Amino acid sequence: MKLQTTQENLAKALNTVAKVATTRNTLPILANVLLKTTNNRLSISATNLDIAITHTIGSKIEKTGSITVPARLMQDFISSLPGGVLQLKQDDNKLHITTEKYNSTINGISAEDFPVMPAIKGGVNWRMPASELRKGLQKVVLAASNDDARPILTGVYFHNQPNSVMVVATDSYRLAEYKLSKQKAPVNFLVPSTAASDLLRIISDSNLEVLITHDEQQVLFQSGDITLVARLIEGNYPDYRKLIPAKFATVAKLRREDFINIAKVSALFARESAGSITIKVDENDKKVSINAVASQLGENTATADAEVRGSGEVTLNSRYLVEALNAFFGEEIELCFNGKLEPCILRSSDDVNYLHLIMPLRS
């Protein structure tokens, strides 16, 4: 392999695909990014054997090939290098890195080693402005669970409804579901919340479209010239949709900045009882209030004005609370809830796709 590219391509390409790379493996090689030539173009890949991300970058190659290297001395190195062009030449299993005034060598391992993410065949295609997509997964990947002992809830569900594909996480403490619009193919996979929050990254200042393709066992995302490719969780989702009440006996419409402020301002006192905040919401004084008790250190009520349908009480996480709230954007939020021991539900006019559910905690 020999080729010349940008500084800069080659810094972006490796900044994208090198987090993926890990160490904690038994296969050294997963360790590497492989450099590979392909249809006159340079493709820069990593993957952990789970996601497999690829980046393609313009490059005037004279003689094609294929090495892999150490992907985060590769990535330290390329960004500290000055932006102008880069000659890249293989010999054996060494990459020589030359520019005006750097000439380096770095050992590399033989592409032949590498995984490769099997191809989908026969999969089913369907397309989503990057924008929508990056919208939604903001919104919902919050709620995924870390705990790999109950693996379904650890991804982000992508499947039909009459109307619009929803995207849905939960890690059966609270639950995020986002409306994307109208798909004609049929959705129906649950795709790790890691690769989702890699898919974000790739497509965080993206104006183009991601092409998904998917069959049983596998997802590609395609936007520009990058390639997500991720291992579906298997496995049924659980029926979420009937923890989602009808109706509620208890409405509260507020400023949504002043109930991020009296549930961040309420947290502060909630430490010591494991986040636990109790929020009262009062019909005739037409005002919610968030009540926290610190045995050692004191306690706290605050309160904001609200348009109020039913009193009652809830008792919440209040982590759980101020992230959701961030997740929604628009000048008022809606409280809903039915007693104590009912799901609460966050949502607001103006953000009508979006929904957020919170499991109350027993007070």
Contents of the next structure:
There are 2 protein chains.
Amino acid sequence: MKLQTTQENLAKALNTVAKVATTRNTLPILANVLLKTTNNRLSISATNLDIAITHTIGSKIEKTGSITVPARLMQDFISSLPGGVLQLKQDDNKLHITTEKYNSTINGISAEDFPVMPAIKGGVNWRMPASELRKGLQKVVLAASNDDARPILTGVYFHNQPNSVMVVATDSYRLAEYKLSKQKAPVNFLVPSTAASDLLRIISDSNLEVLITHDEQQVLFQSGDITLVARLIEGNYPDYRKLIPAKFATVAKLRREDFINIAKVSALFARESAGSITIKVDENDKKVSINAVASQLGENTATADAEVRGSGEVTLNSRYLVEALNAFFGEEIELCFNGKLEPCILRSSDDVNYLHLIMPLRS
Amino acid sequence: MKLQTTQENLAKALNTVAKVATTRNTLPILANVLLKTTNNRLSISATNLDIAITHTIGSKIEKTGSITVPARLMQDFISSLPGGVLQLKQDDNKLHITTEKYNSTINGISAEDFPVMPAIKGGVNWRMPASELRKGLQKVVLAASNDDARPILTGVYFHNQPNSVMVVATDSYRLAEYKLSKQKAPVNFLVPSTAASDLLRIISDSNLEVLITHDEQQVLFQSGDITLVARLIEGNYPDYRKLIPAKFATVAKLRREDFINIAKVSALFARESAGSITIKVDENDKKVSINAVASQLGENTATADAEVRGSGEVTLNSRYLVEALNAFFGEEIELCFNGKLEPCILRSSDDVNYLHLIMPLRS
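Switching conditions: you have the form predicted alone, so give me the form predicted in complex with a further copy of the same chain.
So here's everything in the complex, that chain up top.
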């Protein structure tokens, strides 16, 4: 391999892929990135065996080839170099990188040993603007579990509904669902939330379309010069839609900013009690108040004005409430519930495709 | 105690003092801040027994008194409240804080148990603009040791020289010295670098003067509404000035930015070798080059143009070099040394009051 590329493009590609490379695996080559010439371009890849990301950049290739080099060193090194043209030259398992002022050799491992994810054969595919997919994933990925004991709950579930594709995640304490636009393709797969987070990072400022291809085992997201392949999680996702109440005894509409403020202040006093706060909705006073009691530290009641239909009380985890409120767009938010035992719903007329459910705590 | 104050002032005062409060001490009251009415104002204090900080703010006092409350909760809580007037009311060991929308009670500990630093009796005092003291401390505090095995090296040493007050710190691997303006008062004391860091934080955007008062045991820094008292470190500071060479066989002058870049890139390759990098100054080529060799990862040579008098080579710790270069102001920097064994000096004609010394590594 012998080629020229720019520091800017190579740094960008390394920033896209290097995060997936891992030193925690027993296979040392997984800590490396693969550099490989393909079709007169240079592809840069990393994988942790569950997720693989490839970014392909322009390059002036004199001699084709491939090599793997330590991801972290390569990323830090290329990011630190001044902008401009870089010369890359492979010499057995060494990569020489040269600019006018810098002359370095990085020891690598043969590309032959780099694991490749199996190709997706057949499968269905559909397209969606990156901006729409981003909006949906941002709002649901926070609700996924990171407890490997129940792998299904660590995923983000994509599935058809009559008028939409739904993305949903739940850790069994809360659930977030977002309605993406309808697709003709049959959509029904469960992608690891870590892959969804990587995808979010990759398309964070993209105005392109994303092509989504999936079979029984894998899903591939492709956008511009970047592809992400993830192994799907197997198993049946819980029938979560039956959890969502159809009617509510108590509905309070208030400014989202006010709600966040009173929830955050209350959370400070709820540290001792595992985040437990009690929300009281009062139809007569037209107020929502949050009370937190800490036997050691003291107690706090914070109040906000609201439009209220039906008085009631519910006890929630303050962290889940604050995270949910932060996931919404828009000025106003509705808190809906049926007494102290049924799930509590957050929704907003400014953000109609999004629904967030929080299970109450016993108080 | 019953009073009114503003959220803005109280939040500012808590941000000044609360960092000193500590939950790591066995004395629980040290995790608290003291609120106390004094001369129709409200003083807010915290101490860890080595350092005490007090910030006094305006207040409309109805009833005098004092109480201590948990520093972290109080700081987080007051910072989270909206701006405007707060009502504070003491009720035994409880503090009630009320605004239009918030109503909270924080459990405290009686102010009688709060430890007070002894007053400074007599002692000398002098004044200096906060901006000058800030500049000096910023540039030396990084060189102090944080190894309690040699307490003297954990301090910042203030002492008279014929035409200046010098501040200096060293961890025995490197040394930083800054020349403050001359004072008539006899100055000779050693303040903990943690206190110097707290002082830097307090005067970070101050245009005021700082009044400095010290006796044998303590030093007091006072600026505006804030005072910081620190217990001095006892013992004789090493006679460091004899370490500084008077003449140099090799002097290289280069752009500080270039020097930082080549040092940082080299540091990446020096991770395996405990940061060891070799600097080569070449009078014929008019270049400074830095070489780092990592047996596992590879190697790197980075080069910058320089004005050179006398060729030579020296091996340094890359972290110390990068930190030193970042502490300088100005465009250009001079690297001066006498072969591989004697201390290496960094200085700048743009920053004449500052000198930074780094001991070479054996290579």
